[in-house]
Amino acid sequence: MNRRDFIYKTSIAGSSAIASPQIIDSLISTGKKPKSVIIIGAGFAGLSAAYKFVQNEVSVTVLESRNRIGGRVFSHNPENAAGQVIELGAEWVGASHERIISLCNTFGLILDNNQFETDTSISGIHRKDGEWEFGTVMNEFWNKKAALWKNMTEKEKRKLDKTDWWRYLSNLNIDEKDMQIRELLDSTDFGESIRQASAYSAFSEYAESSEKNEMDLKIRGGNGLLAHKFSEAIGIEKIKLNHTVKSIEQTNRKGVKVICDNGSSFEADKIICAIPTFSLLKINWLPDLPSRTYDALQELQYARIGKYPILFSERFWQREDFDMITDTPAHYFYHGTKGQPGQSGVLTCYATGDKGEVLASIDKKRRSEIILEALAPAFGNVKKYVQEEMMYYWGQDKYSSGAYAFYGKYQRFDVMPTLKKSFMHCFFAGEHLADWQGFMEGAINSGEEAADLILRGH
């Protein structure tokens, strides 16, 4: 039994109320900073949390699995593009998303404009942004969805989710190709379709985000830079590479001992694990992580999202700020290298749930006669500028088999906070825990909020 389940326990047993988690937390804080850390992952949420450790003057020592750092966060330069710099993982950094741009400011890095004006291409027929627009209903209902959801009742905002956002919107009478359309834009946020995303954690997004809906900055050279500030700032030497976590053992008075699959092994007082669900089940955990824990981390799903980038030698969509939904397999394009000098240039297809499981599956030649289709109605044959095509499917990546998490119907109110709860030395971290999920500022956030805990000696 570890502390938190035996105040639990006693204090039920001692009176008639049950101790909350704020006042467990409380009774279990010894008020002493630790000496040692360990940080499972080296993504924005584990390199956040060593950050703030070495700040506060905390022994930490993060181990990472995959050869690089940054976790989710994948810039990569094209082969045959000069110097060109693409985002094969998180993109954007939002106008509201404080932390990162005040963590950009402080290592020097300079945030770009990345916002996009939206083209469509619907049943074969491409229209211009300014050439299309959504109907009276749903335009209405979207210029005034921050002041319904500040006037919502707590209450009410939980009702939320227990439907779909699909259902949600259907019931306001909003006319079918408009749903389409939102269907197309509102799955490129949430990774899957919208008939499966929660209808609290959609109105929560768009009513509290900016108005470009945090899709507005990038970080000039390549966001993974962040990444490598961080390393630089904690100590290269001390973040350990190709170090995948086995076990984790944890005692009441010794604290915690990791063992990796490559036979090292570390201790500490505490730990930080910052990792996707997918690879924290790998981990053999002794004692056993608590059964609600357990049944909470095989419920929460991943986004299924892929990016299909391809450079061609020619900008032939000529605006900078391009970008277009479509009803193709093919779902999204971007101006994956907007604002970088050179002739040529990148347009990166973003597919999402199906439509990215079968654009990955399929052989590269069929893969890429769909992609061109999909440019077809707007600028004709453009395969005589294919310069270099390339592919990421995170639903396939080896340690997150997903690119973030996805929140469906009954889980933001039980699945979230129950994942948030820490277990006896170790806390947890990531996007998947964060107010601002998804995003690299909710990693950054949550990270943060862990060595927090920990240093106020929880």
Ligand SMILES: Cc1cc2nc3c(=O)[nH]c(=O)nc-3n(C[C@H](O)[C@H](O)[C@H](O)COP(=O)(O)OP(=O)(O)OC[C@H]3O[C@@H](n4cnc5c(N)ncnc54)[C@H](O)[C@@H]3O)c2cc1C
Contents of the next structure:
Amino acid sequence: MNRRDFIYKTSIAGSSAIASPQIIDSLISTGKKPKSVIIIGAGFAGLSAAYKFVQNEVSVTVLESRNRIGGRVFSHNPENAAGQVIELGAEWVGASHERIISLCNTFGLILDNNQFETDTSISGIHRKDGEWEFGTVMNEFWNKKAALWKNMTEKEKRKLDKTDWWRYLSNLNIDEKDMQIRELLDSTDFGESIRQASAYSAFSEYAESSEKNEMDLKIRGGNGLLAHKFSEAIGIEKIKLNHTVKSIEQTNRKGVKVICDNGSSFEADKIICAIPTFSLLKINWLPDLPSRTYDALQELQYARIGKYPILFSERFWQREDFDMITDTPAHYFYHGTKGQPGQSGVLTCYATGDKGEVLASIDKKRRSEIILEALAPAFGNVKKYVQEEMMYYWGQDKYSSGAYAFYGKYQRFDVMPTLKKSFMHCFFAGEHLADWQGFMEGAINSGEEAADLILRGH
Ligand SMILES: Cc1cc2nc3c(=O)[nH]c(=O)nc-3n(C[C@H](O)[C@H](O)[C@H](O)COP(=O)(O)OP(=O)(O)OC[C@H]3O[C@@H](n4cnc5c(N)ncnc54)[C@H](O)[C@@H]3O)c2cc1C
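What would the structure be for the form predicted together with the named molecule, rather than the form predicted on its own?
All chains and molecules follow, beginning with the one already shown.
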């Protein structure tokens, strides 16, 4: 049973938690297809929803704040690189992420292998992949986690949401050294310490993910190409950039009216808000959002991830599939230009939580020193190879205030279904509402689900 079925079944079974309301709503369809729909947000959730409407001949307008499409998918060409592309936002397409893989096939996009073999650098000692391993307890648990998950009762799974992933693992008597590595590895997935992550979110993700935990593939030429393919299929003229929605007015009879900060306004039968919660809270709603929705919006946090890529004149790390966790503020490195031609290459420093925030706030010189010092145990002084230093700290992104939603204890079965609940003519989408939460796949699934509900006459 996947996570969606689980949430649905447990809530239908009469527990105090709410079932995914959009699923429940789907039982009460009017069967009337709308004539026009407005979508707020040209990230993967908004674009996938718009694509679905265009395919079903429903008039659609997409309103986007930024001067670009893609949202948290943000491919970038370093100025001094010879045509190489790196990702400042979403990086990996998972092998289990069926929908994004199928869309890449439809649009003729090529997916390249983007798997890595992990080195460690702990207490100043560098160990190459193959030179370090977890202890027996950790290994045994990891190897049987999928079977354990499969055999758990629904009640047992729900109970996991009451504790954090760190505590759950420590109760298994995992070695302290292994716990440290687990924290360093898994906090790159959640974007914050596993001491705060729900054990339900972590266990379900790791039990159902590919062997490399969905760090498998990448779109050749940049993940942003999928956004461009979407926009061509939707019709570029239907996507209005630099349009920040500031108010949403709904009436039962007339539908929806949206007003943007540049004075323009749009009307439609239905609307999908495919934006992060931080942005939703800035909108003036008429009538106001239900108080429970408002509370849930205030409860959900987002992960603080910073990417600090460096373009080096030589790939001194030698292995194309190089990545490395460290116990320094630089946290994690991976080869950001894996498989791309050229002598130069990018190592992306990827720091989460407090580490990501500290690296963002200190001055450029000190940040550079910290990052290069973290590479020293493995490669010595590599300053001479530095050609360009870049950064994007998502904790201060104007529209999301974080990389992706971070579900803590007691939130998965409460906050998520509440935020999914439609409100008059308004439906909600975005990675924060998906089974594959925190992934491009989840954003696409959620956009398509919201569009499906509207197309079925809700
Ligand atoms: C650092 C980082 C690493 C990641 N790594 C991965 C990974 O390896 N693999 C993976 O699959 N996923 C990864 N993700 C997650 C992935 O990027 C997201 O899940 C997905 O892109 C979210 O899409 P979305 O459409 O829900 O939201 P967004 O992409 O945020 O789109 C929402 C859009 O709405 C716009 N907007 C906001 N407010 C308004 C308004 N009032 N009016 C108009 N427009 C508005 C925003 O500008 C934005 O463009 C990563 C994300 C980050 C940041």
